[in-house]
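This document opens with one chain alone, in structure tokens, the form predicted on its own.
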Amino acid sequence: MVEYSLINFKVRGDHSGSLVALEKGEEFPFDIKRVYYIYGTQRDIVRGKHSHRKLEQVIICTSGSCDFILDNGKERTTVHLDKPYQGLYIKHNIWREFTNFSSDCVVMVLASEHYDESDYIRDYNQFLETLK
């Protein structure tokens, strides 16, 4: 089975709309270094296609939707992601893409390092290969 988790959020809101913090030791799995933002991606559009070495990801749809394509090497699972108070929790070593984006999809992730792009594993037979 895929390893992943999606995190419910805690949500503060009243009538005249909703808030969502995410704060250290709070319903977060790691210390945020970095953080950024895709949007206007095409719907048939499949972004991502990398695993990763150490980085450990929380991925947010703050608007919108998508789906991801997690995969361990064994096998393969499509979480759709479509609510802002939930977070797609991804550790390292899984193969990721995404796609069926929703006209107006803004995803954010969250990241446990800064970039290095040596922490990145580009090729699918590479990744296998790194498991083994």
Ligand code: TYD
Contents of the next structure:
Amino acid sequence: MVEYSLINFKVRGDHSGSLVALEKGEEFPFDIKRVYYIYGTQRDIVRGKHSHRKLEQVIICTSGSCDFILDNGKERTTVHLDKPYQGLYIKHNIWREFTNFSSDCVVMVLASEHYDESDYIRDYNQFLETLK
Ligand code: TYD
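Moving on from the form predicted on its own, please list the structure of the form predicted together with this ligand.
The complete assembly is shown below, putting the previous chain first.
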């Protein structure tokens, strides 16, 4: 089984719409050090194609939809994200690719560490080596 979880955040909704607030605590797993987001990606583009040595991330499709392909070196699974109140929580040593972007897709990523290129593994064979 590829290790990941889907967190359903509390939605504060009323007649004016919906609001989701995220801070470390019971429903959010780490201190957020960095936020980035991706939009305007064409449907067939494949992004990601890397794993991390240490980083943890919660990934939220705040608008539209896309697919995350997660790979632990033995198995692959696809997670479809299309709910702005749902976070995909993945830790280190998971190879991820994401694709099948709707035209209105915005993917927001909340990360446990600052950007550090040395935390990335961008070669799939090297990823498999690190699992040994
Ligand atoms: P990249 O990791 O290749 O994006 P993706 O995996 O989504 O295809 O990042 C694209 C560029 O942005 C690359 O030059 C690194 C840079 N970048 C930052 O400067 N800070 C960040 O927090 C991230 C995620 C990327």
